[in-house]
Structures are given as structure tokens and as C-alpha cells.
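Encoded as C-alpha cells, the following chain is the form predicted on its own, with no partner shown.
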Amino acid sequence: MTGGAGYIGRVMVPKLVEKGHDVTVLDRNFLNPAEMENPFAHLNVKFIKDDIRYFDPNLLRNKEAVVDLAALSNDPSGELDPIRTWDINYVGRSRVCRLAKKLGVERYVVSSSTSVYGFRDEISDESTTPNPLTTYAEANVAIEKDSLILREKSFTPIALRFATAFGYSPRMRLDLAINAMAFNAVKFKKVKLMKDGQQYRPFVHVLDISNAVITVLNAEKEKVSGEVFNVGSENLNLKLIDLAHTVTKVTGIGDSIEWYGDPDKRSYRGSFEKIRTRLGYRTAIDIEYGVREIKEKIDNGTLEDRPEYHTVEYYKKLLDAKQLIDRYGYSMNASVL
């Protein structure tokens, strides 16, 4: 798994180990505390601190599958330096995919996002023409196309378009809508909401993302090879204003909403019928559970605010400290892996 030490990977790796998989993680590990050299040491998971653009290809030998999560993680982060975003999210992952095929890996799963739909009044399914509005979304569209065309009898590439993630992870993210709202509601008794709250987003819990990956890893290749799947649930296609009201209700703070910014240009809803009917996949976790989960972690002291939990601001901090340097000595405006 590339990028396995990030928000999704820190939840998914233990689930894969639990299912009996032998997992190796490749990650630059920028977003974990400096003392945490191997976040999975307690699971006996092999951890390689390296970069998808430069790692030794032989690391992929004798691997049955690659789950490629390594990428700059969201739309705002991708705009810090669009050239670097393309270098990491497209060129880097394309390298991983082609090396995987060359070295005999049977299955390749690349993470994408429903943000590729950009702005849509109608509900978007996998046949909907993407409308990417950011560099992050454009790079996702490109890596989907670049990997899926490599489909052959001996090589099964799959693209998963995740809805906006939420839920607790040991490598938490507090820049995601539900996570941020829940944290602010519990800690500061208010929810911050970008104007005007009428924009739609589909949401999916990080555990449900993990289960989707496990589902496609175990599926018959004829059902998944060369395919793209939206990952989420129609029940979690929500306006942000309605989401904010849910958070305030669950946390018991009353209707305390603080507005900020300009209306978001992105608004979209997803159809998740394809993965449900073809693979029998369904999500299990609702918004209320995710909010209560975060509240419980805050209340018992497990979850505290840390700079690295705010992705864009943390990248900027690393840049200012000149800690993000690539192999050839150039300053980076984004994290890798």
C-alpha cells in the first residue's frame, strides 16, 4: 500500500491484516510525528519510508496487489503547487501502476474522488462525464484513464472514487467537513460553515472506504477489471447546511453556526448503484455515528488538535521550514505519500 500511513491507510492497514493479508506500506511519513518511524510496528507490518516517484521497483516483486493511496490529499492542497500535484498524483501513481504490471502484480487499486464531478445539478454515476474544477480532480481523472487502459487478462486495474471521507483515524484529519464540524462543535461550541451551505457533497466513513477496497481486492476480476466505482451511499448525499444541523444536534450545542468564505463552486451528488449491484457492497456507518465517534475521542482525550491534522496549513508550515525537499534538492510545495 502506497500512502498507507495517511488518514485512510491508518484505518485500512489494520483491517487488511485482520483479514489475513500480508501488508507492506510505502510512505514518506511526513504527516506522522517524527518519532513514529513505523506506525504499524505493533502489527508486524513492513514499513518502507520512500517516495513513489523514486522507490526501487524491485519492492513490487512477488506482490499480489497494490493499493495506491499516495497522493496530495484534497482540492485545496492540490492548488499549492499544481505542477507538483501533477508530478505526485499523476506521474508518480502512473509509475506505480506501470511498474506493478511489469513486475507481475495481479491487481492494482487506485484511489480517486467523487470530486471529479465538480458541479452537477443531477446525480452523477460512473458514466457521467467528469467535470474537474481543481488540479487535484484533474489529476484523478488522468490517473484513472492511464491505469484502466492497462487492463489485460493478467492485470486487473480498478479505480475507486471515494466520497468525502469522515470518521476517526489515528492519523486524523480535521480539514474534512464532518470531522472539522464535529471537532469545532465539541471544543468551541460552534460549527463553521462555508457560505451558503446549499452545496451538496456525498460522504463515506473511513471504515466503509476500507471495506470497499477489501471488496474489490476479493472480487472476481471479471467484475472489476478496468472499472471505476463510486464509493459511498445515496443516503449520505447531503447539503452542507443540513450536515451542520446534524452535527449541532448530535453534539447538543444548539443551532450555533458561524459562516465564512465565499460559496463553494463544487456541488455534486453521487450514485452508488454500480458497486452495490455488481459487488454487493453497502456502507454501514451514518453521519451521527461518525460525529459521536469524534466526540467520544475528544472527551476521553484520545483526539487532540495537532498541526498535522490540518493538511494545507501543515504543508505550508513544512515549506516554510524547508522540510519538504525532493530527491533532486528542489523545494516541494506539497507532501508526497
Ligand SMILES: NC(=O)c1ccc[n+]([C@@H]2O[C@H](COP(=O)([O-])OP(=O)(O)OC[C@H]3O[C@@H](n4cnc5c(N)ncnc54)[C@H](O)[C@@H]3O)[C@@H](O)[C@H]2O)c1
Contents of the next structure:
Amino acid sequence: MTGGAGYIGRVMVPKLVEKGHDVTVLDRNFLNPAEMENPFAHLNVKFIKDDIRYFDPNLLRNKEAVVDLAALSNDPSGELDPIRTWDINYVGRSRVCRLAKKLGVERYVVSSSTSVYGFRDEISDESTTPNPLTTYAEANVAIEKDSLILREKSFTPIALRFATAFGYSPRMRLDLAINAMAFNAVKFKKVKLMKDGQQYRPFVHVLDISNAVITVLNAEKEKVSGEVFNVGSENLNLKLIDLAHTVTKVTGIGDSIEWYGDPDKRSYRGSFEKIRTRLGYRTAIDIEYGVREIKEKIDNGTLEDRPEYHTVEYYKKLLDAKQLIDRYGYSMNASVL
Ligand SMILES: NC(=O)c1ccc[n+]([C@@H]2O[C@H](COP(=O)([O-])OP(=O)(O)OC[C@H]3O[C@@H](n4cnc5c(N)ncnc54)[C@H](O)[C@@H]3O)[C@@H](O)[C@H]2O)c1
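The form predicted in complex with this ligand is what I need now, so please give it after the form predicted on its own.
The next block holds the full complex; its first chain is the one shown before.
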């Protein structure tokens, strides 16, 4: 798994190990505390601190599948440095996919996003023409295309468009809507909401994302090879204002909404019929559970705020070359992020 030290990977790797898989993680480890050299040491998972753009291809020998999660992982992070975003999210992952095929890996799963639908009034399914509004979304469209055309009898590429994730992970993301709202509600008795609240987003719990990946890894290849699947469920296509009300209700803070930002242009809803009917996949976790889970982790002291939990601000800091050199020892002229 590439990018396995991130928010989704930190939940997915233990699930794969639990199912008996032998997992190797390759990640630059940008987002964990500097002293955490292997976030999966307790699970005996091999951890390679390297870059998807430069790693030794031999690492892919004798692997059955690659789950390619590595990326600058959201729209605003991607806009910080569009060239690097393209270099990692498209060129880097395209390299992983081509090398995987060349070295005999049978299955390749790439993480894309329902944000490829951009702004759209009607519900989007996998046949809807993408409307990418950011470099991040454009890179997702490009890597989907590049990987899926490599489909062959001996090589099964699959693209998963995850809805916006929520829920607890040991490498937390407090830049994700539900996580941020729940955190602010519990800590500061306030929910911050991006104007004008009327925008729709599909959501999915991070454990349900893990189950979707496990589902496609185990599916008959004829059902998944060369295919794109939206990952989520229709009942979690929500308007942000309704989401805010759910969070204030579950956390019992009354109607304390604080507005911010300019009206967000991205509004979209997903159809999840394909993954449901073709693979029998269904999500299991609702918003209320995710909010209660975060509240519980804060209340019992497991979840505290950390700079790296705010992806955009943290990547902004990492872009400061001096900090990168201090942290990773790269030379000034290296392509550091
Ligand atoms: N979390 C969501 O809501 C969501 C929704 C849709 C799609 N996705 C996609 O799922 C994937 C994982 O998302 P996440 O939320 O876990 O993000 P994350 O930012 O927490 O994790 C990404 C990981 O990739 C690693 N990484 C970045 N560049 C790298 C490089 N060049 N080489 C090696 N490792 C590198 C980072 O160190 C980090 O551990 C991403 O591709 C993201 O775009 C996430």
C-alpha cells in the first residue's frame, strides 16, 4: 500500500492484517510525528519510507496487489502547488501502476474521489462525465484513465472514487467536514460552516472505505477489471447545513453555527448503485456514529489537536524548504514535497 501512513491507510492496514494479508507500506511519512518511524511496528507490517516517484521498482516483486493511496490528498492542498500535485498524484501514481503491471502484480487499486464530479445538480454515477474543478480532481481523472486502460487478462486495475471520509483514525484529519465540525462542537461548543451551507457532498466512514477496498481486492476480476466505482451510499449525500445540525444535535450544543469563507462552488451527490448491485457492497456506518466516535475519543483523551491534522496548513509548512531539510534531510535542489 502506498500512502498507507495517512488517514485512511492507518485504519485500512490493520483491517487488511486482521483479514490475514501480508502488507508492506510505502509512504514518505509526511504526516505522522517525526519520531514515528513505522506506524505499524506493533503489527509487524514492513514500512518503507520512500516516494512513489522514486522508489526501487523491485519492491513490487512478488506482490499480489497494490493499493495506491499516496497523494496530496484534497482540493485545497493540491492548489498550494499544482505542479507538485500533478507530479505526485498523476505522474507518481501512473508510475506505480505501470511498474506494478510490468513486475507481475495482478491487481491495482487507485484511490480517486467523488470530487471529480465538481459542480453538478443531478446525482452523478460512474457514467457521468467528470467536471474536475481543481488540479487534485484533474489528476484523479487522469490517473483513473491511465491505469484503467492497462487492463489485461493478467492485470486488473480498479479505480475507487471515495466520497468525503469521516471518522476516527490514529492519523487524524481535522480538515474533513464532519471531523472538523465534530471536533469544534466538542472542544469549542461551536460548528464552523462554510458558506452557504446549501452545497451537497457525499460522505463515507473511513472503515467503510477500508471495506470497499477489501471488497474489490476479493472480487472476481471480471466484475472489477478496468472499472470505476463510487464508494459511499445515497443516504449520506448531505447538504452541509443539515450535517451541521446533525453534529450540533449529537453533541448537544444547541444551534451554535459560525459561518466562514466564500460560497463553495463544489456541490455534488453520488449514486452508489454500481458497487451495491455488482459487488453487494453496502456502507454500515452513519454520521451520528462518526460524531459520537470523535466525541468519545476527545473525552477519553485519545484525540487531541495536532498541526499535522490540518492537511492544508501542514503542507504549507512543509513547502518551506528549511523545514523539509530539517525534517527529512533533503538538499535544496531536490524535489522535496
Ligand atoms: N480522506 C478523504 O476524504 C478522501 C476522499 C476521496 C479520496 N481520497 C484519497 O484517498 C487517498 C488517501 O487519503 P487520506 O485521507 O488518507 O490522505 P492523507 O493525506 O492522510 O494520506 C496520504 C499519504 O500519502 C503520503 N504521500 C504523499 N505524497 C507521497 C509521495 N510522493 N510518496 C509517498 N507517499 C506520499 C503522505 O505521507 C500520507 O501519509 C488519497 O489519494 C486521497 O486523495 C481521500
